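A single chain comes next, written as structure tokens; it is the form predicted on its own.
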Amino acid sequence: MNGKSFAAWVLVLPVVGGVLTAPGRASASSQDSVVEVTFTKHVLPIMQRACQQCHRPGSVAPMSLLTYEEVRPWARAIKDRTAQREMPPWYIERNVGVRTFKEDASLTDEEIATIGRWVDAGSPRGNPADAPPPVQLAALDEWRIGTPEWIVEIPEEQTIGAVDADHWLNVWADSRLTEDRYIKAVETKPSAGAYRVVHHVATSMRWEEEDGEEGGGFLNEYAMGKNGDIFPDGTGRLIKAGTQIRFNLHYSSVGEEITDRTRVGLKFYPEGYVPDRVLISRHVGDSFDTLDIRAGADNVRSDGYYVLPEPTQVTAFQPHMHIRGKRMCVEAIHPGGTIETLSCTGHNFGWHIVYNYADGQAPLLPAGTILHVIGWHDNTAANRYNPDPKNWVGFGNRSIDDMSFAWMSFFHMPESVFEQKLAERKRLTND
């Protein structure tokens, strides 16, 4: 899947801007000519690529936003939460760690801008003849690593009450596999509707080894907001003939009755294609047993740590935090002593994302490596999420309860693998 169709998926409130500059002027408070930014000729555009995904009937967001008569009531909403980059969901901090990821959904400081002037200006209409023509979008079940070549659903339909206790399921599913393959892609989905009820989903698999941090049989996590799993050319994780999936399910009633069948995608490498790497995904930095979270409390720390075996490039980063979790970094304390700051961001429990380095940026860390993940949680009624800031909280997996770790990827290499890609990320940075 490429970036422009994960964007135009993210939930993405539209562009709004007033008056730009005309090209060649010095400022917009000259007497130079300007150009007055409309919706037609400059909002619907950045609409089409990163909102309209969502913001339509029967998706994930709260309102449509296909037409100038749907957007101009939000439109000032629209520029605050565009400005505090909280729309699109996509909270990386851009002045510290890795600067460049695959599949980035944010608004660039133009197209933020241009929404800001549309704003200012009285958001007009414009003329409809400069309108771009309607986008195809995805259909609203559409697979966000491309269609499966394999799917494999939980054996019967799981119904969720309207006011059921939160509960916590072990479902095998038979993969139907005949022959070994190597997956490329996964991806975990609830059915249509039915994220709303879902609060988290881990595919593994029932071959699992019980030591050695490559076996594992770890498939994939969903959580709402979740992209799937791409992995990088070269890595992949094995998936044996005859393997029973298990679906550790976690589901929170929402008001009314819904139904789910949870379902699990797989893409594969072409046949007897063995990939170089197997690619590991797994909890690292769980602070459970310290974390606490006083009432009214804010910016309350936790920190948790793991330990690389061996050389190691890592390929992606998602924080897990539950409602009142605030903001999350991860840095690498090396051997030596040195600490490298890998990634920060905000936190919203409405959006699980997962972060992928791109490939030249991916960071390379020595064996003896400690990554360090530090947690931030607001326990205030600032916090417009928190359901009681009067209230006490630790370690649990309620939604209400709360949690503190990273989801990370990567994968291990030889110590002269290591040194060839360090030679070669050097060349290419002074290149």
The other form holds:
Amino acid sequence: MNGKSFAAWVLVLPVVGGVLTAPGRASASSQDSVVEVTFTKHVLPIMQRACQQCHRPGSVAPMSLLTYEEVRPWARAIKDRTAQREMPPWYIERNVGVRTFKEDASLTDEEIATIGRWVDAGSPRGNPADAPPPVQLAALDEWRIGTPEWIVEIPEEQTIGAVDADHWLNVWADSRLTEDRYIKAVETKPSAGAYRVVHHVATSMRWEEEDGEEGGGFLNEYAMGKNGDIFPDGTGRLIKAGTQIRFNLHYSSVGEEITDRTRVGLKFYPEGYVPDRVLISRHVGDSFDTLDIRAGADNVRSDGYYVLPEPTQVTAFQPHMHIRGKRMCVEAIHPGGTIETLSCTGHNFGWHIVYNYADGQAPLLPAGTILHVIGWHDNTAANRYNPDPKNWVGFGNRSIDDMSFAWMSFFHMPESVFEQKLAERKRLTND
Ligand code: HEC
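Other form of same protein, the form predicted together with ligand HEC, not the form predicted on its own:
In what comes next, the whole complex appears, and the chain from above leads the way.
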């Protein structure tokens, strides 16, 4: 279903003769090396596909990139940021581990080269008639999972003062659900004007089981820049009638008073449907007391482990580190001892991106596999986010303390299903 693809997040206007889907992908052909690269013909389609949903008035981005007049002053910065692969935010290392993802937001090498050549040629406008029609951008507060069927808000609006200290709080909200349902997609969203002050929100569920015991578990995590979770078909997460949802919120001030009423949106499987697999999302490889980042040190490594108790398909990876975080890799140590790198990614504290593996490449791992998470931190002055390279840093909840773990999503399956999936995967890759 291409409703999940990143390109489809921007609603593209139908044009005569068909629908433009990802205009930037096709425009940079080899003949461009002899043809002049212009804004209207070559660069604008890339901006439309990969930049404008953020770079437009009122959004999180610092400047709008809708028109030539707006883009032109930023040409050099755009060349630099795209060549460094800092923009659009997508930091997965492309030559290691799994190569294909759902909602891949990155530019192709060709697109980056096109932008570079355009800037080097003096950023010419080109013929206005070559410009594609403007794209109709999705509303800023649009849900990335589509319209939720059920929305639960924190009970009261929170005010974050201009210069408050970092603030953590747990608030409970009644889900108002009167029947048990399986969740197909979930997304957490701060209020439209509050994205800048919400560092993270973790939501979890609590309900009472028939035997009076407490049930529940993790629901969803949001952090700056994060999209929603859409579970693969046939996998889901149970939410029970009467569930109370706990929002664990972390606010940090930005010099201006801002109010927030964070909410979580849910999409369900049809009533009565029970998915075959339960989708688990959890911390993997936490290093609490082992995180030991000396003052002024770079490439400080920490390691964490998690043993998979059953045969597993891993569906998504998201690094979690703070300001000194630099890079993270996750590898699978197979029971036989073979080591397989699943993913490595650079880390930028402003962007918490979930890398959802394409179904055909999502790692299949036997029971007993150890997930090994390796984090690297940079506590030098060269880290432009570092407020204080003169001090030691260890584990802690504040942004100025640090962390190292991965959010991983996966589901378990019986041995027989696992064997089938492995055989199928082998068949597909040998074809
Ligand atoms: C998901 C939202 C998002 C997308 C997509 C995105 N940007 Fe950005 N961009 C931002 C934000 C937020 C900032 C400011 C914070 C930062 O630098 O990370 C920024 C910063 C920048 C800067 C630096 C501005 C400065 O002050 O120096 C440039 C240049 C830039 N973006 C270009 C692009 C281009 C070109 C694209 C598309 C190829 C793009 N961005 C895609 C959100 C986005």
